[in-house]
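Next comes just one chain, in structure tokens: the form predicted alone.
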Amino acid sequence: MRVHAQRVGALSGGLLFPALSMADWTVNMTPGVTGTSNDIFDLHMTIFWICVAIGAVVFGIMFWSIFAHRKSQGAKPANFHENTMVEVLWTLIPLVILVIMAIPATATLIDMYDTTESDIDIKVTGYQWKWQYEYINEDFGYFSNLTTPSDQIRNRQTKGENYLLEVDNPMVIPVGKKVRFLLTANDVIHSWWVPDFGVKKDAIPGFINEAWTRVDKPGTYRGQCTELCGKDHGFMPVVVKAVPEEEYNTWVADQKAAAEKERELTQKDWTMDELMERGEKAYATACAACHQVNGNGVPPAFPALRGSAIATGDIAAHIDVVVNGVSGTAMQAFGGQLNEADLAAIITYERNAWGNKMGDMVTPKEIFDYKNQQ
């Protein structure tokens, strides 16, 4: 009853105060923050006003004809079969209008597809339901995952300002530099879209699409996956942070150092507590969307891990499933997505959480050796 009353109150407020409830509502495109997005906006407005002019002329003539030649004034309808001049005019005039519209449209499209002479190349790979960003010339990469709390999604908390548009690791690019995106996907078709950039490109498995941008204004820009890609399609945001070049260079250096530190973790001596702590965090990011935080899964597509034959069975088989996936099912191969430390921590966590209590553990060194044996 309380929820129903809240909905009725919200509806009543919208009806009584429409100006307030629709304050941010708009029907037009936004110019964006890049040259390309502004070109698209200008092209849109140019064609819009051409259409307005055409509509005004056509409907103006039509209404004038109806009014001036109405029967009450004694107008007599003309009786003719064809008029060559009229037919020539209504063919040539639309042709000229289309040519006028095609010239700026073609120039804009050519510029949008010109990915040459880029300063930075970033490979963007879509996964269900996250993005991977690999900085090709810098030898590091990472995943970008939704961070909106599940309590907000399930309406147990007030929704935040950037509800479903916030991530743990945004893409970072420098302002004033041409950035080329190489887009592909690991599983199904996704689509990478940032409205402020004027960039929207499909990410297709086994195929690489290209796009580019040059952002001149520092800031955080948000978008989404715009290709229906499964049950959590709506939970796959895109966040790009544009920063000054000096700040970007510092960030790249920090990322390289962090990547090197992660590689060194393979040789570290891990304790069960350390693996469980890391495994809980890594599981929440990489696995909980399908198998749920409590390990109960969503059968039959996403089986439970609590008390399952995998999580409580042969440890070598468990490693194989997580690293290589299961063909013909929704279980992805995480061997190429996560580093050895995270893989080992997740497997250890799954074998000892939710009452499984197997008491065994997998180290990053064992994962490293397993991968090399394949």
Ligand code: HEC
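Based on the form predicted alone presented above, generate the structure block for the form predicted in complex with ligand HEC.
The text that comes after this line covers the one chain and nothing more.
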């Protein structure tokens, strides 16, 4: 209720004094935190004011006619219906304005396209419906998934501050360095956008697009996928943390160590219970978007795994589907996306959850061997 009262107040205020209104009623683009985003903001404001000026003249004359040349006021129609001079002028003047506008736009565009001499390269891959960030010079990478709980989306819980704009693993970049993004996609076209950077580029399967940024202010910056990519297109945010360089270096070292640990996990001996526990969690992040937490899927697009022929059949076929995917469908090859421990845990979980009672399990080592045989 309180929020609504605020809204009504803000509505009247916002309409009368847009500049004074609260954050919720922002009416304009923000300048952002990079050189590019500031250049874009300037272009945006310039062209906006040009439009306002042209509009003021054209609508001014029009309203004057509406006001002064009414029949009810006794206006008699004039007889003119062409004037070469005027017509040439109002063709040429807009042309000149546009040429003037095109010059700074061209300069900014050239700058945006200059992806050379980067300090750090990050490969960004779009998946239905998450992002993968691979630090190609550092040899590690990870997935970034939405963390907003489904209960908030379904209105069973109050929505958090960063509703729909929060992820488990944000991209981390150092401030002051030129970061180059290499964008591609695994299934359909996605588009990676961080408004504060002025970076938006499509991630297209079979193509590698390039974009770059240099962020000067540390902070957490949020954006979203902007190319319709299926059911959960609205639920694959982009979060980037820009941190000071030392912090970035420690973070990279941690990531590398963690990657090493994961490799060790594969060698460890696992019990059924451990696998089931890990599997439930990993399933929820990697598979539930399509097959649903309860294993019922969303037929016919996404089949149920509860009682499915594969999840309750030959284990080799099950491993094959999960590791290699089913080409030409939304079922991706998870072999390259998840580590062996997660793959083993998920498969074991699927065979023994929701009333699937196969009683068998597969270990990370077996998955490792399976992958290496291929």
